[in-house]
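In the block that follows, a single chain appears as structure tokens, in the form predicted on its own.
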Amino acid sequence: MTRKIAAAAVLCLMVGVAFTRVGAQSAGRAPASGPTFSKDVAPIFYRHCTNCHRPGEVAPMSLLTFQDARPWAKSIATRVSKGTMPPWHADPAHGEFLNDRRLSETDKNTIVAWANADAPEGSPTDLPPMPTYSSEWLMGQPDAVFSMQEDYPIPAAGTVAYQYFLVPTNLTEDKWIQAMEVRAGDPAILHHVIVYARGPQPAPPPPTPAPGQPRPAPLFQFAEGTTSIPAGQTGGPPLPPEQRKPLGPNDRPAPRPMGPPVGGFAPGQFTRVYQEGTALKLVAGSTLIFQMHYTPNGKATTDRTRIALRFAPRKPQTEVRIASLVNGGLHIPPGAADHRVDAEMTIGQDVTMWSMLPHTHVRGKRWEYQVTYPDGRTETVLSVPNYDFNWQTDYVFKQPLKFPKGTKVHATAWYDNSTANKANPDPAQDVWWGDQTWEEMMYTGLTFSIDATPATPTAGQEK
């Protein structure tokens, strides 16, 4: 069950909700008054499908030409009509989101119209010119590019431990990232991939407070029940000495310090572009650790992966940071078909949050995210009614939303353990916070930056 899954997750993750190809037929010219390929469909593909819907990327077909898409007509009309493609989970009704992917309901009706009414290709003289693209990265071309370095091996079968592996950056002044993409060198059996950074030096300790002053706020503090990562898992304290399994030759484990992560790859979320004037820090010296979780699949392989990035070329107006909110605690009972587990935490200083990014695993079935404000204003800021672990989105706030000090931010998220749950590994398990698949997590991504403090007026400013 385990490898089917993985599988499942795999293909979902390269090629998305893939398309029911339909036989081609002859075609034909539509009527003056109908959708043509060339004149209406073509400009909606070109601007909101062909970045993946191209020959080498991780769709799995072309919609460049009336050939490649007369085939799949119907098909498509049928997922755009359905909203699963393109796949966009997160509810209208709270916020509004930069990296929203959903077709406008006109370019949905001439999808449909255009595949019902037999997908005529119109005439070619209508059709727009082919979108260039210049670059194997989604992203456009990257400044630089970083590499595992070595080809690691991935057995057929079997679990894998998370494994990590460092890559030097031998960058002799800071950068700063303003957009990342992650490619997997065997994308078949990569799950995820998070990118850390490490300094030359140790993050300096903070600041001790003067004498008879009281130690600052934390930037966020966790509420009472949302546990910390267990023992043995990723992001948790190691286990004792004696509890610990021995490393095998293959075995890359995670150095101390890590640093902070600078990016990433999940299911359905490839790239992070920063907003203009916006761009997270890369100390110079730094080394990059990959942290890798493969899942084997029948066929034994090897991995390299990269990492492309593009920098900004100053210093930008504000630094973005990213953070986590977790409940490692989860426990999730056997057959349990609506499981609620909650995460909160209260913001110590005044920040801008940028984007908030939801992950489960299989069993995950919706999020909800409520903020309250100092003076007791209380807000959905983003809710997900139909998580997909295979779309894992990191939701970018269309305008940053401002969280004063004090405000609380409340995670929740509903889990399927039932048999109702057809990705479901063993709905007669109990299931706990873990790193492999099969297991289960709530976390949060969050991309956020620190308001600057006001400057205190002086003699003779106005307040």
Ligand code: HEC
Contents of the next structure:
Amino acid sequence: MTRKIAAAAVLCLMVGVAFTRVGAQSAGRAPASGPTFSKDVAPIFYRHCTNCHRPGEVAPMSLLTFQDARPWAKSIATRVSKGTMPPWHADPAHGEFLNDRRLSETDKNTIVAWANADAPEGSPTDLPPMPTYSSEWLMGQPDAVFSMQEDYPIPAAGTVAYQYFLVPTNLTEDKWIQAMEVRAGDPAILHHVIVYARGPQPAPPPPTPAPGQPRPAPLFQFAEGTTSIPAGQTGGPPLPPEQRKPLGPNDRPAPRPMGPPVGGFAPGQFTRVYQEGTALKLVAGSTLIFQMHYTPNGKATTDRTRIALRFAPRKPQTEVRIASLVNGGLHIPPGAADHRVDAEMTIGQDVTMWSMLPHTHVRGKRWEYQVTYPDGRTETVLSVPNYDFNWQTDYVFKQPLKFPKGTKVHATAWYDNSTANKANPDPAQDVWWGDQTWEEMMYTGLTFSIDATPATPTAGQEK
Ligand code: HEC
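Can you return the structure of this protein in the form predicted in complex with the ligand rather than the form predicted on its own?
All chains and molecules follow, beginning with the one already shown.
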């Protein structure tokens, strides 16, 4: 969660207290004919709002009961009719998504009509059973929880470089991750977490092809000039020793090797559930590496973040993996209001694409993804016209996309480095790729699976 949401949360709570008294007085006064909370509105809130709007959750106020919701009726009507709540930023014209949070027109109309009629309670006997949340985790009861092993101190001010925490899993057998969730120790200062899993044995180097044999083509081949992340930055090669910053006593530097990423969490995206029949492999004996990005917010604090996992009961039909598409060479000039950055890759094997997670920092305003299939057809598979840094969404395709070998995936992001962008920390700056929020990224997390299972060698070929 970011500073903006945290600050909004504090403000809303205060406003909420003030309104509650007014709300309590006017409760239950409206005509019985229109929609009431108990009969019409509560079922919608329970389905679409209370996973976030309940005590202890990410949203600033609870919407579980009439008493909770009544003071917010006006704001609810505004947000719901504008479509800014529930939060969703993709253009419905392109693609359908499993995790689409949007309300139907009927539900919107019901909520707005209720709010406009002085938000009546109706008869409490109409109230459907309140949803029960089985534990503190949104996913329900997890199979395993892994925690950072220290309360890491965050200063009140300044910049904190990415920090890395090793968390042994002590798993004695391979597991298949069906769902993952992160719970920040202190949500106010946590910008993002990426979790990597390093197996007990570092991955062996790829086999050297026999003389005269072609090298196997990589799964993803990036377009010229779009992949290289500058040395020392996320995912980039290490800096030469003489350029490395000396480590402070509280620095937890990146271990090498890291192992593949198994999940990423940023504001708005704290849970990831993989569809039935698909899961992500976690090898026995893995050590999780939490890459933590902290943003000090004026108050010294500590953080001990945890992740929860739910495992698939057995090896899934399909193993999903995570990869990325980036353009590390971005440069946004000062004041540019609509600066475009592209990244492209060609896929070297038949794959199924399950989801895409666009990520920029606060200057990012819009994203678009176009694919060109080997037969020349092009298609916009995802468009995010209202990209919002506070809501990072992994867009999960309702119908996973089939990308035959040779498919080109082209990502475009637009940035607003002008004064018109209220979140812009400094419109006078040249902006380059960098870890920190005032720097930028052009990063897409991709969840995919490989379609063709490699042929098993026959006995005759074994030596
Ligand atoms: C994925 C989590 C999530 C869901 C689902 C969600 N909200 Fe929110 N909501 C938030 C967060 C976080 C905030 C505070 C940040 C902001 O305003 O964007 C918020 C803010 C609001 C506000 C503004 C409060 C104010 O300050 O006036 C309203 C109103 C609201 N939500 C209503 C709803 C309603 C109604 C639904 C369901 C139809 C809903 N939300 C679904 C997370 C959520």
